[in-house]
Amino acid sequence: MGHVLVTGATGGIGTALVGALVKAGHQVTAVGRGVGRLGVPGIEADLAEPGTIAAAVGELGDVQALVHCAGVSPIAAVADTDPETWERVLAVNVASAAELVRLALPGLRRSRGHVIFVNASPGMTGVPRWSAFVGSKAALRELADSLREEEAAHGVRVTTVYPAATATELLREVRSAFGRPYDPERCIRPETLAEMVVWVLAAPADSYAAELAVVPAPR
(Lines of atoms letter the chains of each structure in order from A and count residues from 1; the text may use other names and numbers.)
(Lines give C-alpha, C1' and ligand atoms only; values in the text may rest on other atoms or scores of the structure.)
Protein backbone atom coordinates (compact mmCIF):
# COMPACT_ATOMS: atom_id res chain seq x y z
CA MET A 1 0.00 0.00 0.00
CA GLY A 2 1.23 3.49 -0.66
CA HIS A 3 0.81 6.85 -2.30
CA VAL A 4 -0.01 6.56 -6.02
CA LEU A 5 -0.14 9.42 -8.52
CA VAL A 6 -2.56 8.81 -11.41
CA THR A 7 -2.83 10.87 -14.59
CA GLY A 8 -5.83 10.61 -16.88
CA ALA A 9 -7.92 9.85 -13.82
CA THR A 10 -11.09 11.37 -15.28
CA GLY A 11 -11.08 9.03 -18.29
CA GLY A 12 -12.70 5.63 -18.51
CA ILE A 13 -9.59 3.66 -17.56
CA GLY A 14 -8.34 6.25 -15.07
CA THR A 15 -11.61 6.48 -13.17
CA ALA A 16 -11.75 2.69 -12.82
CA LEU A 17 -8.12 2.67 -11.73
CA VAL A 18 -8.68 5.25 -9.01
CA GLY A 19 -11.51 3.13 -7.63
CA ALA A 20 -9.47 -0.07 -7.73
CA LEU A 21 -6.46 1.54 -6.06
CA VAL A 22 -8.57 3.03 -3.27
CA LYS A 23 -10.26 -0.33 -2.75
CA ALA A 24 -6.84 -1.97 -2.48
CA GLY A 25 -5.88 0.46 0.28
CA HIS A 26 -3.68 2.89 -1.63
CA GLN A 27 -3.67 6.65 -1.12
CA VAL A 28 -4.42 8.16 -4.54
CA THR A 29 -3.68 11.62 -5.89
CA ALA A 30 -5.14 12.41 -9.31
CA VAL A 31 -3.12 14.72 -11.56
CA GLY A 32 -4.69 16.60 -14.47
CA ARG A 33 -7.63 18.79 -15.40
CA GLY A 34 -10.98 18.60 -13.58
CA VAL A 35 -9.76 16.09 -11.00
CA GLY A 36 -11.59 17.74 -8.12
CA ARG A 37 -14.75 15.73 -8.82
CA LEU A 38 -13.17 12.31 -8.27
CA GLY A 39 -13.47 12.09 -4.50
CA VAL A 40 -9.70 11.73 -4.00
CA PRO A 41 -7.01 14.38 -3.51
CA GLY A 42 -6.23 16.09 -6.78
CA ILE A 43 -3.59 18.28 -8.36
CA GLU A 44 -4.88 20.55 -11.12
CA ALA A 45 -2.29 20.51 -13.88
CA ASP A 46 -2.37 21.03 -17.63
CA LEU A 47 -0.59 18.03 -19.15
CA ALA A 48 -0.60 19.76 -22.52
CA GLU A 49 1.86 22.25 -21.00
CA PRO A 50 4.61 20.15 -19.39
CA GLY A 51 6.59 23.25 -18.47
CA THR A 52 3.86 24.28 -16.01
CA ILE A 53 3.60 20.96 -14.19
CA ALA A 54 6.37 21.54 -11.64
CA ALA A 55 4.70 24.68 -10.31
CA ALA A 56 1.33 22.91 -10.22
CA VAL A 57 2.41 19.84 -8.27
CA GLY A 58 4.87 21.49 -5.87
CA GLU A 59 6.61 19.18 -3.40
CA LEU A 60 5.41 15.63 -3.97
CA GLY A 61 7.02 13.98 -0.97
CA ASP A 62 7.24 10.22 -0.86
CA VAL A 63 5.52 8.53 -3.77
CA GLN A 64 5.29 4.76 -4.09
CA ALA A 65 3.92 4.68 -7.64
CA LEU A 66 3.08 6.79 -10.66
CA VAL A 67 0.58 5.52 -13.22
CA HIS A 68 0.36 7.52 -16.45
CA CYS A 69 -3.04 6.90 -18.09
CA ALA A 70 -3.50 10.29 -19.71
CA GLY A 71 -3.66 10.38 -23.47
CA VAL A 72 -5.18 12.14 -26.45
CA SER A 73 -5.72 10.44 -29.80
CA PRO A 74 -6.78 12.74 -32.65
CA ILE A 75 -7.40 11.02 -35.96
CA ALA A 76 -5.91 12.68 -39.02
CA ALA A 77 -3.63 11.84 -41.89
CA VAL A 78 -0.09 13.20 -41.76
CA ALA A 79 -1.03 15.63 -44.51
CA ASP A 80 -3.77 17.07 -42.31
CA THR A 81 -1.98 17.16 -38.94
CA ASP A 82 -0.70 20.62 -38.07
CA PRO A 83 2.23 21.36 -35.73
CA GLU A 84 -0.07 22.34 -32.87
CA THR A 85 -1.69 18.91 -32.94
CA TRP A 86 1.66 17.14 -32.91
CA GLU A 87 2.81 19.30 -30.01
CA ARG A 88 -0.32 18.61 -27.96
CA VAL A 89 -0.27 14.84 -28.53
CA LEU A 90 3.41 14.52 -27.70
CA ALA A 91 3.02 16.81 -24.68
CA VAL A 92 0.08 14.96 -23.11
CA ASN A 93 1.09 11.42 -24.07
CA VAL A 94 4.85 11.56 -23.49
CA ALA A 95 6.44 14.81 -22.28
CA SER A 96 4.08 15.26 -19.32
CA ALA A 97 4.78 11.67 -18.28
CA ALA A 98 8.53 12.31 -18.40
CA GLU A 99 8.16 15.52 -16.40
CA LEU A 100 6.04 13.88 -13.70
CA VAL A 101 8.54 11.05 -13.44
CA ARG A 102 11.35 13.59 -13.05
CA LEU A 103 9.48 15.37 -10.27
CA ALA A 104 8.48 12.15 -8.51
CA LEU A 105 11.85 10.38 -8.78
CA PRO A 106 13.28 11.49 -5.42
CA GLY A 107 10.29 9.92 -3.66
CA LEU A 108 10.21 6.92 -5.97
CA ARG A 109 13.88 6.25 -5.27
CA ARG A 110 13.38 6.47 -1.51
CA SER A 111 10.45 4.06 -1.66
CA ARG A 112 11.96 1.84 -4.36
CA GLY A 113 8.70 2.57 -6.14
CA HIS A 114 7.00 1.74 -9.41
CA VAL A 115 6.20 3.64 -12.60
CA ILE A 116 3.50 2.29 -14.90
CA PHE A 117 2.85 3.65 -18.37
CA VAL A 118 -0.43 2.70 -20.04
CA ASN A 119 0.45 2.36 -23.72
CA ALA A 120 -1.48 1.35 -26.85
CA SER A 121 -2.79 -2.05 -27.95
CA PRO A 122 -0.16 -4.79 -28.19
CA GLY A 123 1.85 -4.57 -31.40
CA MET A 124 0.18 -1.42 -32.67
CA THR A 125 2.27 0.24 -35.38
CA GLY A 126 1.86 2.04 -38.69
CA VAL A 127 -1.84 2.93 -38.40
CA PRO A 128 -3.05 5.22 -41.22
CA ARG A 129 -4.61 8.47 -39.97
CA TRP A 130 -3.26 7.87 -36.46
CA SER A 131 0.41 8.74 -36.80
CA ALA A 132 0.56 11.27 -33.96
CA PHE A 133 -1.02 8.88 -31.47
CA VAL A 134 0.94 5.81 -32.55
CA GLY A 135 4.16 7.80 -32.73
CA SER A 136 3.64 9.16 -29.24
CA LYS A 137 3.08 5.66 -27.88
CA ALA A 138 6.29 4.45 -29.53
CA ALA A 139 8.06 7.31 -27.75
CA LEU A 140 6.36 6.37 -24.48
CA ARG A 141 7.69 2.82 -24.84
CA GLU A 142 11.20 4.15 -25.35
CA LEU A 143 10.80 6.41 -22.31
CA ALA A 144 9.84 3.38 -20.24
CA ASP A 145 12.69 1.23 -21.51
CA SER A 146 15.30 3.94 -20.92
CA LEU A 147 13.93 4.77 -17.47
CA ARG A 148 13.97 1.09 -16.48
CA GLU A 149 17.69 0.86 -17.23
CA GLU A 150 18.53 4.20 -15.63
CA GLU A 151 16.67 3.62 -12.36
CA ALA A 152 17.32 -0.06 -11.75
CA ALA A 153 20.22 0.83 -9.46
CA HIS A 154 17.78 2.84 -7.31
CA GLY A 155 15.29 -0.04 -7.11
CA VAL A 156 12.63 1.73 -9.18
CA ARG A 157 10.44 -0.61 -11.22
CA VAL A 158 9.08 0.42 -14.62
CA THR A 159 6.22 -1.36 -16.37
CA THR A 160 4.53 -0.74 -19.70
CA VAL A 161 0.95 -2.02 -19.93
CA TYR A 162 -0.41 -2.67 -23.41
CA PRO A 163 -4.20 -2.95 -23.20
CA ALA A 164 -6.17 -4.18 -26.19
CA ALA A 165 -9.51 -2.53 -26.95
CA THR A 166 -11.01 -1.33 -23.68
CA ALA A 167 -14.66 -0.35 -23.35
CA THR A 168 -14.44 3.41 -22.89
CA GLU A 169 -16.18 6.39 -24.41
CA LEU A 170 -12.88 7.35 -26.04
CA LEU A 171 -12.72 4.02 -27.86
CA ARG A 172 -16.31 4.50 -29.01
CA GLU A 173 -15.35 7.87 -30.50
CA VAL A 174 -12.20 6.50 -32.13
CA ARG A 175 -14.02 3.54 -33.67
CA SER A 176 -16.72 5.87 -34.97
CA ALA A 177 -14.14 8.16 -36.56
CA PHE A 178 -12.53 5.17 -38.26
CA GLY A 179 -15.92 3.87 -39.38
CA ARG A 180 -15.50 0.69 -37.37
CA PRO A 181 -18.04 -1.00 -35.09
CA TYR A 182 -17.81 -0.62 -31.34
CA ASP A 183 -19.06 -3.55 -29.24
CA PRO A 184 -18.21 -3.13 -25.54
CA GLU A 185 -19.01 -6.80 -24.95
CA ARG A 186 -15.98 -7.72 -27.06
CA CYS A 187 -13.67 -5.35 -25.20
CA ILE A 188 -11.81 -5.38 -21.90
CA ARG A 189 -13.82 -3.81 -19.10
CA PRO A 190 -12.04 -0.75 -17.61
CA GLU A 191 -12.51 -2.25 -14.16
CA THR A 192 -10.73 -5.41 -15.29
CA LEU A 193 -7.78 -3.48 -16.68
CA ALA A 194 -7.62 -1.49 -13.45
CA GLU A 195 -7.40 -4.70 -11.45
CA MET A 196 -4.52 -5.81 -13.67
CA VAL A 197 -2.64 -2.60 -12.89
CA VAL A 198 -3.24 -3.09 -9.16
CA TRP A 199 -1.92 -6.63 -9.58
CA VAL A 200 1.25 -5.31 -11.24
CA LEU A 201 1.83 -2.97 -8.30
CA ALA A 202 1.49 -5.90 -5.89
CA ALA A 203 4.38 -7.86 -7.42
CA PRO A 204 6.65 -9.68 -4.96
CA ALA A 205 10.00 -8.28 -3.89
CA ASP A 206 12.14 -10.44 -6.16
CA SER A 207 10.43 -9.91 -9.54
CA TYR A 208 7.85 -7.91 -11.46
CA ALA A 209 6.32 -7.54 -14.93
CA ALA A 210 8.35 -5.14 -17.07
CA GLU A 211 5.75 -5.40 -19.83
CA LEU A 212 2.17 -6.64 -19.71
CA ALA A 213 -0.11 -7.18 -22.69
CA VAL A 214 -3.77 -7.39 -21.68
CA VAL A 215 -6.26 -8.89 -24.12
CA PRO A 216 -9.90 -9.97 -23.88
CA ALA A 217 -10.42 -13.57 -22.82
CA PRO A 218 -11.50 -16.04 -25.54
CA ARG A 219 -15.25 -16.21 -25.98
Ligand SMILES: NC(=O)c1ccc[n+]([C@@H]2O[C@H](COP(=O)([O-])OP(=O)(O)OC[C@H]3O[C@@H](n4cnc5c(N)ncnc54)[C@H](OP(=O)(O)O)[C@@H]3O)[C@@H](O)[C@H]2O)c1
Given for the second form:
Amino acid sequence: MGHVLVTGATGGIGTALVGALVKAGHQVTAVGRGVGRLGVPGIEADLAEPGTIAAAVGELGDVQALVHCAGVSPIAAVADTDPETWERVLAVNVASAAELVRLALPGLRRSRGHVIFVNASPGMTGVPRWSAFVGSKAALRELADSLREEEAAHGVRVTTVYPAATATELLREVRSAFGRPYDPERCIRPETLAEMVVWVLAAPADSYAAELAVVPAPR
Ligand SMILES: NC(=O)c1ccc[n+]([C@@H]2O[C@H](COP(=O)([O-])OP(=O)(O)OC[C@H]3O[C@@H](n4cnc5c(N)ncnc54)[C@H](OP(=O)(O)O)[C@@H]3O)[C@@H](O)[C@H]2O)c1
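Right, and the form predicted in complex with this ligand of this protein, after the form predicted alone?
First the chain shown before, then all remaining chains and molecules of the complex.
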Protein backbone atom coordinates (compact mmCIF):
# COMPACT_ATOMS: atom_id res chain seq x y z
CA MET A 1 0.00 0.00 0.00
CA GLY A 2 1.28 3.41 -0.89
CA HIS A 3 0.90 6.45 -3.11
CA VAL A 4 -0.25 5.53 -6.63
CA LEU A 5 -0.43 7.90 -9.60
CA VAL A 6 -3.12 6.95 -12.11
CA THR A 7 -3.74 8.35 -15.61
CA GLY A 8 -6.97 7.71 -17.49
CA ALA A 9 -8.78 7.82 -14.16
CA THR A 10 -11.90 9.41 -15.68
CA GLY A 11 -12.31 6.55 -18.17
CA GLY A 12 -14.12 3.24 -17.97
CA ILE A 13 -11.18 1.14 -16.78
CA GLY A 14 -9.54 4.02 -14.87
CA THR A 15 -12.65 4.76 -12.78
CA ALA A 16 -12.80 1.13 -11.70
CA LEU A 17 -9.07 1.17 -11.06
CA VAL A 18 -9.26 4.16 -8.74
CA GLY A 19 -12.07 2.45 -6.80
CA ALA A 20 -10.13 -0.82 -6.48
CA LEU A 21 -6.91 0.91 -5.43
CA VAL A 22 -8.66 2.99 -2.76
CA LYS A 23 -10.47 -0.13 -1.52
CA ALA A 24 -7.10 -1.90 -1.24
CA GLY A 25 -5.82 0.94 0.95
CA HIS A 26 -3.71 2.84 -1.58
CA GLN A 27 -3.51 6.62 -1.63
CA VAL A 28 -4.43 7.59 -5.21
CA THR A 29 -3.62 10.73 -7.19
CA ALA A 30 -5.31 11.02 -10.58
CA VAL A 31 -3.40 12.78 -13.35
CA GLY A 32 -5.37 14.04 -16.34
CA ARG A 33 -8.19 16.27 -17.49
CA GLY A 34 -11.22 16.94 -15.29
CA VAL A 35 -9.81 14.86 -12.43
CA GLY A 36 -11.13 17.27 -9.77
CA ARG A 37 -14.48 15.48 -9.72
CA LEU A 38 -13.16 12.02 -8.89
CA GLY A 39 -13.14 12.09 -5.10
CA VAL A 40 -9.37 11.51 -4.89
CA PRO A 41 -6.58 14.11 -5.15
CA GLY A 42 -6.10 15.16 -8.74
CA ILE A 43 -3.48 16.88 -10.89
CA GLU A 44 -4.87 18.62 -13.97
CA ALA A 45 -2.76 17.76 -17.01
CA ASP A 46 -3.35 17.38 -20.73
CA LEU A 47 -1.43 14.27 -21.68
CA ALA A 48 -1.59 15.27 -25.33
CA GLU A 49 1.02 17.91 -24.38
CA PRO A 50 3.83 15.97 -22.64
CA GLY A 51 5.96 19.12 -22.49
CA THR A 52 3.48 20.68 -20.06
CA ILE A 53 3.31 17.77 -17.62
CA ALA A 54 6.37 18.67 -15.52
CA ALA A 55 4.95 22.08 -14.64
CA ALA A 56 1.53 20.55 -13.95
CA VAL A 57 2.71 17.86 -11.54
CA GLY A 58 5.46 19.82 -9.74
CA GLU A 59 7.24 17.94 -6.91
CA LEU A 60 5.88 14.42 -6.81
CA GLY A 61 7.52 13.19 -3.62
CA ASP A 62 7.35 9.52 -2.74
CA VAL A 63 5.50 7.48 -5.30
CA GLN A 64 4.93 3.76 -4.83
CA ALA A 65 3.39 3.11 -8.23
CA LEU A 66 2.40 4.72 -11.50
CA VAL A 67 -0.39 3.19 -13.58
CA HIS A 68 -0.68 4.64 -17.08
CA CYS A 69 -4.20 3.87 -18.26
CA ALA A 70 -4.96 6.92 -20.43
CA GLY A 71 -5.38 6.14 -24.08
CA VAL A 72 -6.99 7.37 -27.27
CA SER A 73 -7.98 5.16 -30.14
CA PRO A 74 -8.93 6.88 -33.40
CA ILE A 75 -9.87 4.64 -36.28
CA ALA A 76 -8.76 5.69 -39.75
CA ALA A 77 -6.62 4.40 -42.59
CA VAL A 78 -3.11 5.79 -42.90
CA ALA A 79 -4.34 7.56 -46.03
CA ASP A 80 -6.81 9.52 -43.90
CA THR A 81 -4.75 10.19 -40.75
CA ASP A 82 -3.34 13.69 -40.40
CA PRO A 83 -0.11 14.57 -38.54
CA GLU A 84 -2.03 16.09 -35.61
CA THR A 85 -3.76 12.76 -35.00
CA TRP A 86 -0.46 10.87 -35.02
CA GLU A 87 1.01 13.42 -32.60
CA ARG A 88 -1.97 13.23 -30.23
CA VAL A 89 -2.12 9.44 -30.18
CA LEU A 90 1.61 9.03 -29.63
CA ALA A 91 1.59 11.77 -27.00
CA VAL A 92 -1.33 10.47 -24.92
CA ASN A 93 -0.63 6.75 -25.32
CA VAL A 94 3.16 6.67 -24.93
CA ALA A 95 5.14 9.94 -24.70
CA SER A 96 3.16 11.20 -21.70
CA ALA A 97 3.76 7.86 -20.00
CA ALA A 98 7.51 8.19 -20.51
CA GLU A 99 7.43 11.75 -19.20
CA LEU A 100 5.44 10.81 -16.10
CA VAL A 101 7.84 7.95 -15.44
CA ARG A 102 10.77 10.35 -15.76
CA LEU A 103 9.22 12.74 -13.25
CA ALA A 104 8.19 9.99 -10.82
CA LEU A 105 11.44 7.99 -10.99
CA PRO A 106 13.20 9.58 -8.00
CA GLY A 107 10.27 8.62 -5.78
CA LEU A 108 9.79 5.25 -7.47
CA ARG A 109 13.47 4.41 -6.90
CA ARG A 110 13.29 5.41 -3.24
CA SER A 111 10.27 3.18 -2.70
CA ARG A 112 11.49 0.40 -5.04
CA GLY A 113 8.15 1.00 -6.72
CA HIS A 114 6.18 -0.30 -9.68
CA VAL A 115 5.21 1.10 -13.10
CA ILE A 116 2.22 -0.46 -14.87
CA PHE A 117 1.34 0.31 -18.48
CA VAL A 118 -2.13 -0.59 -19.71
CA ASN A 119 -1.46 -1.73 -23.27
CA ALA A 120 -3.86 -3.24 -25.82
CA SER A 121 -5.37 -6.66 -26.44
CA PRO A 122 -2.84 -9.50 -26.36
CA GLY A 123 -1.19 -10.15 -29.72
CA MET A 124 -2.66 -7.11 -31.44
CA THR A 125 -0.56 -6.21 -34.48
CA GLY A 126 -1.01 -5.05 -38.06
CA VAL A 127 -4.63 -3.93 -37.83
CA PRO A 128 -5.94 -2.00 -40.86
CA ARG A 129 -7.44 1.41 -39.95
CA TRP A 130 -5.86 1.28 -36.51
CA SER A 131 -2.19 2.01 -37.25
CA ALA A 132 -1.75 5.01 -34.94
CA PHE A 133 -3.28 3.16 -31.98
CA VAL A 134 -1.53 -0.15 -32.60
CA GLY A 135 1.75 1.64 -33.34
CA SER A 136 1.51 3.62 -30.11
CA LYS A 137 0.86 0.46 -28.11
CA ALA A 138 3.86 -1.26 -29.75
CA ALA A 139 5.94 1.73 -28.65
CA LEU A 140 4.45 1.47 -25.16
CA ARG A 141 5.54 -2.18 -24.97
CA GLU A 142 9.07 -1.21 -26.00
CA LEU A 143 9.09 1.59 -23.43
CA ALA A 144 8.15 -0.96 -20.78
CA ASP A 145 10.79 -3.47 -21.85
CA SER A 146 13.60 -0.90 -21.99
CA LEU A 147 12.57 0.67 -18.70
CA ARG A 148 12.41 -2.73 -16.97
CA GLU A 149 16.05 -3.37 -17.92
CA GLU A 150 17.19 0.16 -17.06
CA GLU A 151 15.54 0.34 -13.65
CA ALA A 152 16.14 -3.22 -12.41
CA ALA A 153 19.28 -2.02 -10.63
CA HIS A 154 17.14 0.51 -8.73
CA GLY A 155 14.55 -2.08 -7.72
CA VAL A 156 11.78 -0.56 -9.85
CA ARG A 157 9.34 -3.10 -11.32
CA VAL A 158 7.72 -2.62 -14.72
CA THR A 159 4.62 -4.46 -15.88
CA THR A 160 2.69 -4.39 -19.14
CA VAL A 161 -0.96 -5.40 -18.84
CA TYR A 162 -2.66 -6.53 -22.05
CA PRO A 163 -6.43 -6.45 -21.56
CA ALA A 164 -8.68 -8.07 -24.15
CA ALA A 165 -12.12 -6.53 -24.80
CA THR A 166 -13.21 -4.69 -21.67
CA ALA A 167 -16.74 -3.32 -21.32
CA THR A 168 -16.29 0.45 -21.66
CA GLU A 169 -17.71 3.21 -23.80
CA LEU A 170 -14.41 3.29 -25.73
CA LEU A 171 -14.82 -0.34 -26.77
CA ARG A 172 -18.44 0.26 -27.80
CA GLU A 173 -17.27 3.11 -30.06
CA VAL A 174 -14.37 1.08 -31.48
CA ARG A 175 -16.59 -1.91 -32.27
CA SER A 176 -19.15 0.39 -33.89
CA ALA A 177 -16.47 2.04 -36.06
CA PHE A 178 -15.27 -1.40 -37.19
CA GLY A 179 -18.86 -2.57 -37.79
CA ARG A 180 -18.46 -5.31 -35.21
CA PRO A 181 -21.01 -6.29 -32.54
CA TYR A 182 -20.51 -5.20 -28.93
CA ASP A 183 -21.88 -7.36 -26.15
CA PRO A 184 -20.62 -6.14 -22.76
CA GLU A 185 -21.63 -9.49 -21.23
CA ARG A 186 -18.91 -11.19 -23.28
CA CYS A 187 -16.23 -8.70 -22.23
CA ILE A 188 -14.01 -8.31 -19.17
CA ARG A 189 -15.67 -6.17 -16.51
CA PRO A 190 -13.59 -3.03 -15.80
CA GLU A 191 -13.82 -3.87 -12.09
CA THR A 192 -12.30 -7.29 -12.76
CA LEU A 193 -9.41 -5.81 -14.70
CA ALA A 194 -8.92 -3.25 -11.91
CA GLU A 195 -8.69 -6.05 -9.34
CA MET A 196 -6.03 -7.74 -11.45
CA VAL A 197 -3.96 -4.55 -11.56
CA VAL A 198 -4.22 -4.31 -7.77
CA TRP A 199 -3.10 -7.94 -7.63
CA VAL A 200 -0.07 -7.15 -9.81
CA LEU A 201 0.90 -4.37 -7.38
CA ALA A 202 0.56 -6.74 -4.42
CA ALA A 203 3.29 -9.13 -5.64
CA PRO A 204 5.66 -10.47 -3.00
CA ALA A 205 9.26 -9.34 -2.57
CA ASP A 206 10.94 -12.06 -4.65
CA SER A 207 8.96 -11.98 -7.91
CA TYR A 208 6.25 -10.20 -9.89
CA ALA A 209 4.33 -10.30 -13.20
CA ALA A 210 6.36 -8.49 -15.87
CA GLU A 211 3.52 -9.04 -18.33
CA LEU A 212 -0.10 -9.98 -17.85
CA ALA A 213 -2.55 -10.86 -20.64
CA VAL A 214 -6.13 -10.70 -19.41
CA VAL A 215 -8.90 -12.38 -21.42
CA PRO A 216 -12.58 -13.05 -20.71
CA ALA A 217 -13.17 -16.45 -19.12
CA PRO A 218 -14.96 -18.99 -21.36
CA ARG A 219 -18.74 -18.57 -20.99
N1 LIG B 1 -11.77 -1.08 -23.32
C2 LIG B 1 -11.05 -2.03 -23.91
O3 LIG B 1 -11.58 -2.99 -24.46
C4 LIG B 1 -9.54 -1.96 -23.85
C5 LIG B 1 -8.84 -3.10 -24.27
C6 LIG B 1 -7.43 -3.05 -24.25
C7 LIG B 1 -6.78 -1.92 -23.81
N8 LIG B 1 -7.50 -0.82 -23.41
C9 LIG B 1 -6.76 0.35 -22.94
O10 LIG B 1 -7.19 0.69 -21.64
C11 LIG B 1 -7.04 2.09 -21.44
C12 LIG B 1 -8.34 2.66 -20.92
O13 LIG B 1 -9.37 2.35 -21.84
P14 LIG B 1 -10.92 2.65 -21.54
O15 LIG B 1 -11.68 1.63 -22.30
O16 LIG B 1 -11.15 2.84 -20.09
O17 LIG B 1 -11.06 4.04 -22.37
P18 LIG B 1 -11.78 5.42 -21.97
O19 LIG B 1 -12.98 5.16 -21.14
O20 LIG B 1 -11.95 6.16 -23.28
O21 LIG B 1 -10.68 6.14 -21.09
C22 LIG B 1 -9.57 6.78 -21.67
C23 LIG B 1 -8.93 7.68 -20.63
O24 LIG B 1 -7.82 8.36 -21.24
C25 LIG B 1 -7.92 9.73 -20.92
N26 LIG B 1 -7.35 10.65 -21.89
C27 LIG B 1 -7.55 10.69 -23.22
N28 LIG B 1 -6.93 11.77 -23.76
C29 LIG B 1 -6.34 12.42 -22.73
C30 LIG B 1 -5.57 13.61 -22.63
N31 LIG B 1 -5.27 14.36 -23.71
N32 LIG B 1 -5.11 13.99 -21.41
C33 LIG B 1 -5.42 13.27 -20.30
N34 LIG B 1 -6.15 12.13 -20.33
C35 LIG B 1 -6.61 11.72 -21.53
C36 LIG B 1 -9.42 9.98 -20.86
O37 LIG B 1 -9.66 11.20 -20.20
P38 LIG B 1 -10.67 12.32 -20.77
O39 LIG B 1 -11.93 12.05 -20.03
O40 LIG B 1 -10.01 13.60 -20.41
O41 LIG B 1 -10.76 12.12 -22.27
C42 LIG B 1 -9.89 8.75 -20.09
O43 LIG B 1 -9.71 8.92 -18.71
C44 LIG B 1 -6.61 2.68 -22.79
O45 LIG B 1 -5.21 2.86 -22.78
C46 LIG B 1 -7.00 1.60 -23.78
O47 LIG B 1 -6.20 1.61 -24.94
C48 LIG B 1 -8.87 -0.82 -23.42
